[in-house]
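Presented below, as structure tokens, is a lone chain in the form predicted alone.
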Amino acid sequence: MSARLETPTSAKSTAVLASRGARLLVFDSGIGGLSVLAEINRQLPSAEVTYVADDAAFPYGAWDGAALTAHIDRLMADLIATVSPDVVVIACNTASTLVLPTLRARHSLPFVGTVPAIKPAAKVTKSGLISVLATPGTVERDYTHALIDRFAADVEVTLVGSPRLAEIAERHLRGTPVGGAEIAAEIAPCFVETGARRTDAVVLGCTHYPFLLPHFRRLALWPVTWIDPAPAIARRVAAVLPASGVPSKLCDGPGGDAALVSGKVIFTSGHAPPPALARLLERFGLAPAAL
């Protein structure tokens, strides 16, 4: 995974975060950021969370990339005059693999981004067949092919654009029952066979996959490494904070206890949660706020 480090050096800024914890403003077009989120309160449990989705746009795969730009662009302008964060999260590949140079060449704040961990992926595989399982508008990124011709060049990479896993974390999250043949399908071309080599890395290049990792291992072709980038990104948000003084702790892996001291959750919709998303949020310690 790839995200610029911007680091303030203000020393009125340190004193400030030293006193009250890191304030971030986590973005993503659903709920699929609670995935990284979890990993940055394991680290940061002192952080006062804004937790940002954008439903009202959802999905963002359907938009056309410029009315994208700059529909986030605007969106993200009101976020952070309202919030006043010390960090923005972009929590969602699509948008990070579209929108990061434009939001950091307007604000002087840190943004960290989520793009497809095939650095990662490159180094841990054995078969030298990896696959990314994103959405079609990552899958499609510039941004995205220049991350495997740095890091993915002696490996065969297989990219997977699913136009609906997205989705159905969402509905798995919102309390729908998800069925195992549709989740089946979607990653059933991760599997690729060469000869005596099989894939043996699956990039999740969507926030929201790491909810249906349970779903991916049990109906998986074949065993593979599911490679998760929420742990990585919550390192570089630590990373990028001022002050050294901000509590932090690292635990693996997304599902355990991730409720925070403080948060709330911004709906662009307006609209309620469903009673099963109520009760996740609440887990999470995040309570229903207006934008």
Given for the second form:
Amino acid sequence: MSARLETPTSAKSTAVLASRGARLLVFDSGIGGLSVLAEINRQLPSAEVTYVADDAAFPYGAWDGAALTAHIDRLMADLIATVSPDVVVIACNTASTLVLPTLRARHSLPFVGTVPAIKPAAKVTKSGLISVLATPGTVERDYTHALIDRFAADVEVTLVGSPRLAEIAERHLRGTPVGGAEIAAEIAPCFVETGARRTDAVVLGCTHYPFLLPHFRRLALWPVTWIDPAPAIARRVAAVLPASGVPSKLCDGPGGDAALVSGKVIFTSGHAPPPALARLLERFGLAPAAL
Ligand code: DGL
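To complete the pair, please output the form predicted together with D-glutamic acid; the form predicted alone was given just before.
Now the full complex is given, and it begins with the chain already shown.
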């Protein structure tokens, strides 16, 4: 049985926390989690963010579950010790659907996960046909199947495990042109026709995919509602902050394109980002840092 690591909750530490913005650790296998960070930035502009891209281990979608759990468990212990976050945001479906119980059992601070938005898709569909576009790991998870049983029992769900889209999104964000044909081939299985009914909602079950949304819309076989869970995740982060004794400054209105007040980004590979990605990170207010 592994040890559970307590975080300080004394009146003194609460007073210290109150004098600064919430300290968030936002974690993904790569830079897809920036789609979640964009919403956090909009809703919590005073947050101090450390964004960690575990690019040394990318892509998570192809990992064996037990090996990935052990890897993230180890890495997260180091990151929490280094960053001392108030909240950890696992901005990765492939990780969240696997390791959240392990992380929550080991650490006492709040973890906000990212899991496929099956409940909103089931609510929004009129045809009763929805698809979940995610990594091969996420579509296999018991967690994903439990979400379907719980929230989408009366709709038909097509699970599409894409082996390539996360990597295509990484290339796109690093400034390398991506081809329409390779994206079209990955999303085509989402479009299902049964008699007069057609898929009308597709869950973006990987945080990399919102960056490819303009391509998805252009290449869709017919118009559908694409569901991105990022706004709901940012609201959840804001909701758990008071429990940590940290004042949150929740913005209701637009205006979230401003850079973060302070933030840093860590790539576990230690590699410097290429120029296009460096510019994107700068727009997020994230300065490179070492682990
Ligand atoms: N961004 C990750 C997710 O939300 C996965 C990408 C990968 O395969 O590493 O699932």
